[in-house]
Amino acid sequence: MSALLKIDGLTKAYPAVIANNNISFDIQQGEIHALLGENGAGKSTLVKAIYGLVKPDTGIMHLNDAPFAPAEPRVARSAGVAMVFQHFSLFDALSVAENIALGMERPPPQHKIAQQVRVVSNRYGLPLDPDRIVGDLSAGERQRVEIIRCLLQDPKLLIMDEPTSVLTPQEVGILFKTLRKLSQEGTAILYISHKLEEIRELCETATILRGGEVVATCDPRTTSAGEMAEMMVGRVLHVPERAAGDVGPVVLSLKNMSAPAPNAFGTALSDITFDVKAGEILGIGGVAGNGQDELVAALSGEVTVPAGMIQLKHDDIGRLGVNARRKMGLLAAPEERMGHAAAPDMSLTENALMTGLARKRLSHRGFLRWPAARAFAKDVIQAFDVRTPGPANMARSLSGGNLQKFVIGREILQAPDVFVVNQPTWGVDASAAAAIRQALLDLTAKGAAVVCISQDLDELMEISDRFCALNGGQLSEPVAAQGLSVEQIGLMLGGAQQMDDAHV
């Protein structure tokens, strides 16, 4: 059987980096096939190319044995090949139907897509109403929205990135029922996922990219995730550890917290009530908009609540703003990192200098100190890693994973004594990951407490000593970590309240 998708010799430079290098695999019909690779190894750069979205500079691509060199994304959905980004193209006010609609060539009246939409949503298991209201529908819902959109195309190649971060594992279990079925039809898949358990259980096939190269393919099936993992960052792959370190007394107390939503589309938070100690990691897991950001803001400062619902080492500190926080040990990172966390156009030293002014002493009498701000961002960029040319690089110029790494570790290496943080490893490739990881229980090794608000249930269940699920805005009793099952995980993100016996 010849492949559906044959890519030869893709190659797509940048002025300072060779993004894909001589690139070259085969996609056969009805084949889930997984696309691996740590930060900057050349993935998007890759799919892009086979989506429309960038033009290679040499190599060629056939597509059904024809030449395929797509100028556009139009050209692509035309010829057969559909995308699932990973972050959502929706608009929160339009209906579903409004939505799918809006990602067509010709889209018919809207009631003949709303038949569309319900036959084709029943169909794969993955039923949507399509008069709903987009803002009212959560994260998996808008996921569905997404695949049923590219699934209206017929399309023979699925390209889908980082499907599974904003699901709970029931909604995975049903995700991967719906692309073997596609599978079984025909449809090829193109799957690209930091969690490689998944790729073990979804996939057949997985290349694996490193510095912009084609290094291995294997058989996820019977090739473990270690080593997978070692074939993308080319060395042994460090497996965090928690060092030795007792558990102080309480920093963070938060009692009946309540907020009302930010905006029409936002979730209210409702009586949250928790305790962090001094050495401690709580580890909050909740599907994606049920609260997240909202926690983050009331948190950091950013939105302020009533006096006497939250206690920062017995002082109140409802109503103090995100400064004063800080001064007093209280460090954010939220989940947005471009543009929430970093500011795009700013250089890093800039960006260090924004958040670390207060606590690494950055101005003197009024006037700012920049030779000990780019110190700072140094020091942030050798101790985490980050690959850029130096700290006078804008923001925007690093990776995403590469970004992430930076913004963690600016407000690490400003010695917290408590971090909240959203979403630490977002998006960011094995190795990074479990750097970020390691530098969150060293922390705690050394005093602090950290509130870990996180999407990826492993990583929670790797690092946190207590976990607790937020859903619709309300935050479940905090258990012990240690000894929760997947199915009882699911459970909580889902709002079930059947952990009575597991409480601490």
Second form
Amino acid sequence: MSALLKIDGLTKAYPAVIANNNISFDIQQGEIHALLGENGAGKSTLVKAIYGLVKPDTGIMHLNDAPFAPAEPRVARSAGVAMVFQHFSLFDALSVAENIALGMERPPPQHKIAQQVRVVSNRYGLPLDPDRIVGDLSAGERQRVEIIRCLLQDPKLLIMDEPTSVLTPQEVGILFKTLRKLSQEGTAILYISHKLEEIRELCETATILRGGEVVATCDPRTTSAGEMAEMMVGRVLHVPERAAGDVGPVVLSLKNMSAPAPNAFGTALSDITFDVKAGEILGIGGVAGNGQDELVAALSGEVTVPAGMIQLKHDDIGRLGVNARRKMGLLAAPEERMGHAAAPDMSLTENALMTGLARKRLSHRGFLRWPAARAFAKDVIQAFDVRTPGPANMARSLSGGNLQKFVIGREILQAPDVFVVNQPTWGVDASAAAAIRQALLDLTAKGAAVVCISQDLDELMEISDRFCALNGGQLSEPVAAQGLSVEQIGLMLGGAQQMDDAHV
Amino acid sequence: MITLEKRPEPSQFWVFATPLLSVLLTMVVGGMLFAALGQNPFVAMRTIFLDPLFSEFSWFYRPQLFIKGAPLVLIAIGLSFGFRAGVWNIGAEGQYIIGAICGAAVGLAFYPMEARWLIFPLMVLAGALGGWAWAMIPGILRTRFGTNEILVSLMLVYVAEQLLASMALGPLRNPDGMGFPGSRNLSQYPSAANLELIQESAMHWGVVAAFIAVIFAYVALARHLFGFHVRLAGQAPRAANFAGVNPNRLILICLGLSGTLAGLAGMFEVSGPAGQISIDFNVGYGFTAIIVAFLGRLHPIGILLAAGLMALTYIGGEIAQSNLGLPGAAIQLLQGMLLFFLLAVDVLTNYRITWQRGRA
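Would you generate the structure of this protein in the form predicted together with the partner chain, following the form predicted alone above?
Then the entire complex follows, led off by the chain already shown.
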């Protein structure tokens, strides 16, 4: 049997970097094929070339033995290639059926689309009501809209870019069932991910990219996750290790903290209660949009709450602003790096000044001490191995992982008593992620408390002492992280409040 | 095909080159415009840009640069803080008028008392307060009710103009003026006059205030926390919030600052070069200052240079009007063109133009 898609010697160079260098591999009909690689390994460029968003410099592709060089996505789609992006392109205010109609060249009447959606969603076990408004859907349901939109085109090859990053374990299960069914019916799936266990569970073949080149092809069902990780990174990965530090007294305590939603699409926080002790990491899991940003804002002081709700050591800090809380030892790093944790058009020195002002004494009577700020920025760059020519460079010139190291390092070097961090390794490559996790563990070893909010459950299981889940603005009761099973975590994330079941 | 490609870092070269390039483009297109009006474009450009400085009457025109430039600098410095922070005060003209009315009113209230040590400082204070108060109207409306400060501040200019006319015809009219509109001439009332500090130099207190404002702005932006917060709020509002900047407070401070400086400019103008409150007292400094602020890259030194250039076009425009018979509107067109070209070529600072072959 000849391959569905043959890629032969594909190369694409950008001014500063060769994104894809002489890439060749085949995708068979009905195969679930993993494309594995770190950030910047060239995965996105490659799939964009297949989907007609990027024109390769050299190289040939064949689809069903016919030459295939899509000039734009429309051509790729009509040839039978469909793609589900990591970031959804849906209109919140429209219904599911209307959103699907928008992506079509000649949309049939609404009721026909609705009917088709019901048929497809039943057939592949993807529950979805075509009349619901997209703004009310969860991330998992939104992804289903995108998948069904693709399936309506009856594709031969379905490309999925990091599809599970926004899903709960239960939703991942549903997705995998659908993908397996599609593959049995003969649709090939190109599955992009860096989550190794997932790939081992789902895929038959894996092509591993590193630095824009194919470095290995393997059968993930028979290759261990460790081996694949080494092929992906090119060296042995450093696994974070924890010094068994003593857990001290409670340093941060929240009592029935509630806060209204900041805007129409925000989440209200209700009755959040937890204690964090010195020397421990409290992991907070949950799917994005369940109040993570709001919780960080309420803890950092960007949003103030009534007195009595937040206590830092012996002080009631609910009504204090950001800098007052910083002075008292509570530091935070929000999720969005560009424009929130850092100002993209400002230099690293200025970005160091942004939050370091209070604790590092970078100003004197309102006047800025630039040399001290520059020295602080240099310390952060050095201590956290931030790859940049120097502190005078703009934040926006740094890659995502480097900027994240800078943002986390900036707070850690201020020696916080409590550090609140949201998505510490989101969009960060494996080695930088390991370094950041190690830094968080080191911080607790020195006696600080860390609240780590993340969607990456593997990460939370790796570093947290206790775990709880945020769902619809409510927090489950924290339980010891060790020994929690995937099912229990899934139930917590899903908002099941039978915490007795979840206790170990 | 021409495409724009975002630069990883803004180009240092183009930050300085865009103002020069836009001046050049303005001269070229302006020249074409004057040619279409039947003028020799080279003579027209020489008259506007060079004659005020180098002609045989330049001894008269050169000091005029201070007179026209000082209010532009004062107002533009104030505006530049707001513009950096994303607070768009378009109504400096109104704040300028109210500052002039308040300053003049205080001076006239004491007439004919002789106590310069008391009256002139009081007038300065009144002018600053008047401009500040007028700017607080859009400020409070925005922070309390979320109104758009661009519209409110702009519309308040027209309210201020009506107020100016009614003052010139009513309460502030010169009782000895045989019923003509307009107030007493403050420059002939020694206790209230904003006189030349050095003979024949046209250096009045407004010029001094403008230079002080430039120095203060420079220090604030480069060295002080306030300037840092202003820049942060303009570039990344959420990051500013995270750094502990209270956005409403910053809006009020920026509007208050620009209103105060515009009010001061109005007060120095009415007690000096203009001399009196009259129906057509304002000549558009408040609007031209917007161009000056952007042409000067919102940087104090840049504003100083840009104000000089704009003052030049004012003076040169007047010469061209009387000597060449160019319509006054042609000069305003030239000033407008300058801002237009500046905003257009500004794209080069953050983007580079690349040529690409058309895709198949």
